[in-house]
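One chain comes next, on its own, written out as structure tokens in the form predicted alone.
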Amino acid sequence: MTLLSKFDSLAADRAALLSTGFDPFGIPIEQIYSPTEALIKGRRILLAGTNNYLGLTFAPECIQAVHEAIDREGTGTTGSRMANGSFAGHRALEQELADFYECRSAIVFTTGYQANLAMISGLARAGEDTLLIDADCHASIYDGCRLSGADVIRFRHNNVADLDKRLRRLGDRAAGALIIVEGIYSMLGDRAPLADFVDLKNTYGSYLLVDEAHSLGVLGHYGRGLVEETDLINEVDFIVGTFSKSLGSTGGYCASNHPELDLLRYTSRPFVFTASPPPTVVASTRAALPLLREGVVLRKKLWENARRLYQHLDGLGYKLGPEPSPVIAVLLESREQARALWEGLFEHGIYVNLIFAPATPGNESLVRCSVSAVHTGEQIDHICQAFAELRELASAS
């Protein structure tokens, strides 16, 4: 085997995907009209797979903030914060995030992926620490575990008894171990049983990190995620999230009451050696944060849209994720069924996500919708009607 021969099977798979003229994993978006519509392959397409939960990508406040930032500070930072220093906006955003969570401090990272990579590898070390992660955690969490070199134990998804058993087996090592879960899981849209995990964490003297990437802006009166929805903000040690979904920009963060969080700026390689977020991104995120915090009406509309679509698909007999959520997964028995459904939806003018193993729980293939607060009733109706007309594709053998 040569260096590149490992790509042979992938090349064959990609050729098969391209054989009908569709590349579900490389869609060229030619123009964005709004948070819910874009020009793709010369057609006006309804976007139902972008994670733009509150629809803030075109918020006038954010766009104005970007213009002002680029005029004031230019296009980029050209280096890491350790080398080139922190712009005033970096520090201001960190303080605003700490205030948002009523936590002692926060750190901003260049991407949401990097936030998990940086936090996990910065907190845990090889030969010293143990990480217990939900089996359905995001790839960034798995990669953070690998980078840390610490011992990693997976427990069954959302299974409190399984986590309890694995903590008990650790004995004295359970004290100081780090448990990692997500608020809303990105593939199936279900929530972690956070109160039960907090109880276990307190019983064994462990620490708990919650990734709120898909629950920020979605859960809680002020949109702070599952930690707010369950009134457990002060019980969770580290709250990680991303700006690339409900906040409509890019980047990530961690908020915590532990004073040691600030020391990760010196020990976390993904933070130390990555160029910092540009002024435009920071300005847009800062403008979006109060809109998210005050977005009670947006959240209400988001959940109305999500429940309506979920209930309609459930009524049609589709196999769905376990609970209504703005992340709505339709599970299929084969890649061929999933691809056929994805193509059918695109032909109906709807863009969703096509996802194959190993990115999916249980190695299932799925089509995933992400609902937005700014989807209109007519747009939700259009999605529902398309799924109804394509129902036979999900049952074909």
Contents of the next structure:
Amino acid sequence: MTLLSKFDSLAADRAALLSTGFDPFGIPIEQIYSPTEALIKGRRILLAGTNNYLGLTFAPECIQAVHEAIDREGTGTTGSRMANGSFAGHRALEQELADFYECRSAIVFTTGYQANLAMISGLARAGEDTLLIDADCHASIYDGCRLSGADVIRFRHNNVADLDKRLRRLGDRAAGALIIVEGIYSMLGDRAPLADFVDLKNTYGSYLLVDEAHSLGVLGHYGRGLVEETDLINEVDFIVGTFSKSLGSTGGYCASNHPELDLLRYTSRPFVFTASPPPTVVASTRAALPLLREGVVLRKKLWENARRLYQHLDGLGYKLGPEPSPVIAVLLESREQARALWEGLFEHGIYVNLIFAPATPGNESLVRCSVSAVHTGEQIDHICQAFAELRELASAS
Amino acid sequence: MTVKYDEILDRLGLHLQQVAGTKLEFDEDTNLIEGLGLDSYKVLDLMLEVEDEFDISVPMNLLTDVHTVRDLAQLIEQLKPAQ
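Form predicted in complex with the partner chain structure, per the form predicted alone context:
Below is the entire complex, every chain and molecule, led by the chain shown above.
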């Protein structure tokens, strides 16, 4: 196999995918109208697959902050913080995130993917450390583990007994190992049994990192995620998250009480060697954070929408993720079935996510919806109606 | 090959049959991906079963050198504490 010949089979798969005129994995959005509507292939499409949980991408406060930032500070930072310095906005956002979690400090990263890459590879070292990760963790966590070179042990998804068993097998190495879980899992929308994992990490003297990418803004009175909902903020060693979902911009962060967090600024290669977030992104995120924190009404509406759609799909007999959440995954036995349902929904004017095995838990393919607080009742009705009309189509494929 | 290795191979074989299907034949030289039709995620799920079967931890990073059934059996032999 040569450098490029390995792409032959992927090229064939892609050609088959494009033969119907759709690329579900790179849908061209011609114009975005709002957090829930866009022009796609000349049609006004309802967006139900964008993880825009609070609908803040068009918040006037954020847009105004971006306008002011670009006039004041220009379009970019043109390099890393180590080389080009930290703008006032970078430092302010880090302090605001630390205050938000009532933690000692926080670090901002340029993307959410990079936050996991930087934290895990910065904390763990080859030949010294052990990482224990939930089997359903996001690719950024797997990639961070790989970059670290440390020993990586995978445990069965959300299975406390399984993690216990694997910690026991480590013997003395369990003390000091880093356990990594997520607040809400991106594929099936279920949440980690965090209190049980905290008990285990305390029993073995391990550390715990929780990725709140999909739970920030979604769980907890102030939207701080599963750590707040379970009242375990001070029990978790490292809280990682992203700006690209509930905060409506792009970027990532880690908050922690460990003073060593600030030393990662000098040792974590994904932080040191990446251009820092531009002023516009920082400004938008800073404007969105108080909206998220005070967004009690938005969270209430988000959960009303999520429960309503989940219960409707459940009632129709679709196989779903294990619990209601703003991430609602419909599990299908084959790629063809998933593709047919995805196309059917698009024909009904609805965009959701199509995810094929093996990039999914188990061996099933997914049609994944994400619900927003700013979806109207009529929009949720429309999604429910489309799934009802497509029920037989999905079964027969 | 020692008896211990053969025992590992026998016990490993039962799990490989489960993930690859009972009709598929394989030997020590069979490649896990190409020979058994497993993708990388199925190999990781297989490893959860294998770890429990032998009560060992197999770090994912060690799997980069595992290509065949023999490679896997030898890795288990190496990681399995002497009984």
